[in-house]
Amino acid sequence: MVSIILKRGKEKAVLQRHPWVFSGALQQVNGKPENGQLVSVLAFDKQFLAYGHYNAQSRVAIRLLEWDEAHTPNEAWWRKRIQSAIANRSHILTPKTNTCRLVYSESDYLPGLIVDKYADYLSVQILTTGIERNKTIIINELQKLTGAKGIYDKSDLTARAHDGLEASSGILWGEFPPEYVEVMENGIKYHINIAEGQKSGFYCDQRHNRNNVAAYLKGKTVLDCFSYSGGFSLNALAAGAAQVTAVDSSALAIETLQKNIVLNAFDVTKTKTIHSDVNKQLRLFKEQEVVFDAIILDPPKYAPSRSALDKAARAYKDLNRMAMQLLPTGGLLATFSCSGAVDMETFKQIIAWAALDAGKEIQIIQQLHQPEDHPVRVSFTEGEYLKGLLLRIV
C-alpha cells in the first residue's frame, strides 16, 4: 500500500479524528497513486496514524476513513461501516415516517456518501472518487439491507468537480422511480420528484423543525418563504392554520406543493401558491401593505464557504429584515440557515442585525438543529450546517 508522511507537526488532527488532510500537509508520497486510492498516512517519524483515500485533484489531498492499522479498509470494512450506518436510523422509521438520510458521508464515516431513503426506493450521491471506486460494493449492501426496488444516482454536484469527476445521475440498481414517489413524514404525505427534484429530491433534515414550528401556528396567517415542496406549509395546514402562503422560485417546486396539498387533502381554499423571487416579493408584500402572523425562512446555502460569509451574512441579513417588516407585534419569525460556513452565533449577530434595521425587538423562542439522521461528529464540526431561530416580535 501507498504511504503518505505528513510534515511535522501536521499529525495532530489526524490524531483528533478530523477526516480530512489538505495537500499542504503533505511531506511526501511514497510511490504514485491514482486518485481514489486507498493509502496509509504517517507521522513525520514515520509512525501509522491513518488509512484513507488520496486524491491529488482535491485540496483535501486525504479524506480519512479509518484509525486502527489492523482494520484495513476492504468489502467486510465496507459494508460493516453501512450496516451501521442504517442500523443507526432503524428507529426513525415508522408506519408514519418511511423517509430519512440513510448515510451522511463524513458524520458516518463514509466521506464522500450521501443515501436519502424514500420510501421503496433510494437517492444517492458520490461525491468523491473514493467512493467512486468503491460503489459495486456500496450499492451491493444498500440494495441487500434496504430491499429497495430502484437506487437512483443523484451525483450531479458540484462537489465532484473538486475530486475531479464528472457529474452522473441515472439508475443505479432496479427500477427506475416513477415520476412521483409517495413517501410519509410524520403522518404527512408528499410527491418526491427524485429524478429532478433539488437536491436529493426533499429535506428531510427539516423533519423536527417542521413539526417545532407548526406546534406555534393553529389559527395563524403564514407565509412560507423558500416551499419548495411544501414541507413547512402542509405542517402548517395539518396544525390548523387559517391561511398558508407559499412562494418559489421554482415552477416545478409550486406544481409539486399544490399536488402535495391535495394529495393530503387538505382544504384548498385555505392556501396561496406563489411561484416568484422571495425577495421580490417580500417587497411587493411590503408595497401592499400585506402583515402575517407567521413568516418562515428556508433559504438555499448563501455561504458555501467561509470565502463567501460576508456576502451571504448580507442577503441573510436583507431576507429577515424585511419578512420582519411584515410581522405586528406577537407575530413569529422561523429563519433558518443551511450554509456550514455560518454558525449559530454568527446567525445569531446576523438576525440582531436584520432586527435594528428593521425597527423591531425580537425574542428567541426556540434554537433549532439539523434531526439525528443527520448526526455531528464532535472531531467533525463542519457536519452541522443546519440552524434556526424561532422567534417572536414583542
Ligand code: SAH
The other form holds:
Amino acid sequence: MVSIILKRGKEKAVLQRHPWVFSGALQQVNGKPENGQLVSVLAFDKQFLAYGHYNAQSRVAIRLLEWDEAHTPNEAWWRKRIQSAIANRSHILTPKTNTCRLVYSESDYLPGLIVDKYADYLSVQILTTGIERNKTIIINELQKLTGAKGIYDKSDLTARAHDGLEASSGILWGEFPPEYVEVMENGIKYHINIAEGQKSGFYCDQRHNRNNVAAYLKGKTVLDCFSYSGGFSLNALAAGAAQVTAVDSSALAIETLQKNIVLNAFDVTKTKTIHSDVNKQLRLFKEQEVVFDAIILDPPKYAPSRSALDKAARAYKDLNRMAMQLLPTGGLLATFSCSGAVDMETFKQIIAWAALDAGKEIQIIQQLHQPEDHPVRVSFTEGEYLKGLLLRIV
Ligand code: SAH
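Given the form predicted on its own above, produce the structure of the same protein in the form predicted together with this ligand.
Everything in the complex follows now, all chains and molecules, and the chain you saw is the first one.
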C-alpha cells in the first residue's frame, strides 16, 4: 500500500481523530497513488497513524477511514461500517416513519457517502473518488440490508467537483423510482420526487423539529416560509392550525405541497400557497399590515463557507427582522439556519440583533437541532449544521 508521510506536527489532528488531512500537511508521497486509492498515513517519525482515501485534486488530500492498523479497509470492513450505520437507525423506522438518513458521511465513518431511505427506495450521494471506487460493494450491501426496490444515484452536486468528479445521477440498482414515491414521517404522508426534488429529495433532518414546533400551533394562523414540500405546513395542519400560508420560490415545491395536502386529506381551504420570493412576500405582508400568530423560517444555506459568514449574517438578520415585524405579542417564530459556518452562539447573536432592529422583545423557548440520524462526531464538529430557535415575542 502507498504510504504518505505527514509534515512534523501535522499528526496532531489525525491523532485527535479528525477525518481530514489537508494537502499542505503532506511531506512525502511514497509512490504514485491514483485518486480514490487507499493509502496509509504515517507521522513524520514513520509511525502508523491511519488509513484513508487519497485525492491529489482535492484540498482535503486524504479522507481518513480507519485508525486501527490491524483493520485494513477491505470488503468486509465496508460491509461492517454500513451494517453498523443502518443498525443504529433501526428504532427510527416505525409504522409511522419510513424515511430517514441511513448513512451520514464522516459522522458515520464513511466520508463521502450519504444515503437516504424513502420507503422502498434509497437515494445515494457519492461525493468522493474513494467512495466511487467502492461503489459496487456499498450498493450491494445497502440492497442486502434494506431490501430496497431501487437505489438511485443523486450525486449531482457541486461538492463532487472538489474531488475532480463530474455530476452523476440515475439508477444504480433495481427499479427506477416512480415520479412520486409515497413516504410517511411522524404519521404524515409525503410525495417525494427523488429524481427532480431538491437535495436527495426531502429534508428528513427536520423530522423532530416539525413535530416540536407543531405542538404550539393549534388554532393558530401560521406562515411557513421556505416551505418546500410542506414539512412544517402539514404538521401544523395535523396539529389543528386554523390557517396555514406556505411560501416557496420553487414551482415544483409548491406543486408537491399541494399534492401532499390532498394525500393527507387535510382541509384545502385552510391552506394558501404562494409561489414567490420570501423576502418580497414578507415586505408585501408588512405593507398590507397582515399579521400571523406563528412564523416558520427555514431558509436554504446562506453561508456555504466561513468566508461568506458576514454576508450570510446580514441576510439572516434581515429575514428574521422582517418576520418578527409581522408577529404580535405572544407570537411565535421558529427560525433555522442550516449553515455549518454559523454556530448556535453566532445564530443567537444574529437573532438578538434582528429583534433589536425590529423593536421586539423576545424569549428563546426551545433550542432545536438536527436529529439523531444526522449524528455529530465529537472529533468532527463540522458535521453539525442545522440549528433552530423557537422564539416568543413578549
Ligand atoms: N422547510 C422545508 C425545507 C426548506 S428547504 C421542509 O420542511 O421540508 C429551502 C426551501 O427554500 C427550498 O424549497 C427552496 O425552493 C426555497 N427557497 C430558496 N430561496 C428562496 C427564496 N428566496 N424565497 C422563497 N423560497 C426560497
